[in-house]
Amino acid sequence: MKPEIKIFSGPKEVAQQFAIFLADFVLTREKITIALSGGSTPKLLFDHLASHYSKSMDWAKMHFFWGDERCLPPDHSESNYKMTSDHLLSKIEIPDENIHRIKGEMEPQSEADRYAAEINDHLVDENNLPRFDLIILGMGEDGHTASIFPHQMHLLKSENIYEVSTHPESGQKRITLTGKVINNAAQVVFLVTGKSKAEKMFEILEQQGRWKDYPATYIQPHNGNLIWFLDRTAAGKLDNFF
């Protein structure tokens, strides 16, 4: 199945569409899980829900997991727990248990077997994979997503469920969801905006260039729906989708 390209004309649109756009797929479940994503665009989607939809959206019915974290403390200035803490649960009711944050400041491998054994503890299981509702993905100006980078394009076909990354440049380590449960989702969202992106969102939409050295690339569910939200700098180069 081919994604759903939806274009708009900046970073705060890109959060609006997308807020309306869960409103609408949080009325479609009883429950729902949802993996979050760390980033700037995913920051100004926060700010927006929480704004415009802190009293208006079931928060009850989602439990939030994290697709990737800094293994960093709760607190740390990076972490990307406290992002959206700062931004969004903090300023939303939602019970404590709904909230499963990956455990930055543990030690990386048993973290990543612990917080593993936790989703598999809350989601359903399909095709032998844990299955997410619903996972919010970024794109690094590399082509990677979540934290599975170009050098690390094994975590794409892992049979586990989390593992520990590496960032190219600074070695810092990370614990990340791996392509098999990601392509397992029943709907997955990009959320792209900047200039910075666009050479690659050509390479990786059009088949173009080295289209197939980005772990990006190969974020297809296989039953399940892709949409990506893009603004116009990010699609500057796409001219067969405007």
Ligand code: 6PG
Given for the second form:
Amino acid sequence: MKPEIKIFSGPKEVAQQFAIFLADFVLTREKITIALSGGSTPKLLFDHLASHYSKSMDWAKMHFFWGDERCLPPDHSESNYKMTSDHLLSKIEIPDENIHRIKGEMEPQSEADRYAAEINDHLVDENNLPRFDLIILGMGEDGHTASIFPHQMHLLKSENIYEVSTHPESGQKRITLTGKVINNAAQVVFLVTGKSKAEKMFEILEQQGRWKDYPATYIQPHNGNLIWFLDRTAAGKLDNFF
Ligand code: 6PG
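For comparison with the form predicted alone, would you give the structure of this protein in the form predicted in complex with the named molecule?
The complete assembly is shown below, putting the previous chain first.
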């Protein structure tokens, strides 16, 4: 099934439009389980949500999880939890028990197992896998998504809910959601901005070049609910979508 592709003028508009999408998504549901990601566009999104939706969104309905985390303490400048906390969580009223962070300071493999159990406790089960209501993803310049990098394609097919992965350049350990659970979500959204992503976006969405080598290619939720929110520069090489 072809994904839906939405193209906006720049990263700020991507954040604004996704916030509108999220507000609608929240309205129609009682309890929402959301997996967040790190990256530059989510940071803009969190700032926008904090400044425009802190009072109007029903945050108590939302349970935040993370699709990936760097194996670092929660106050480290590279922690995805810290970024979310600084830009969003500290600025909204949300019960502490709705925030389910990956403990990046713990031993990675045992934390991946512990967090998988936490996910099983909170999420509904569908197709014998936990089902997130919404997973927000970014895509790296190498075609990675969450923390599934091109040299770790096996993580797309892992039977585990979370796995330990390694950043190919820095060697930094990460804990990442695996492909089967991502594809079991009710809704997956990619937020991708910037010219440096244009070539990979073209390859992935038009099935050209080395598209089969990129983890992001394999994110195709079973129910077909996949939306790419792109800015004009990331979408700059997509001939077939204009
Ligand atoms: C992370 C991620 C990662 C990110 C992409 C895109 O924690 O690093 O979750 O998958 O989303 O690398 O990041 P940018 O939006 O900053 O390019």
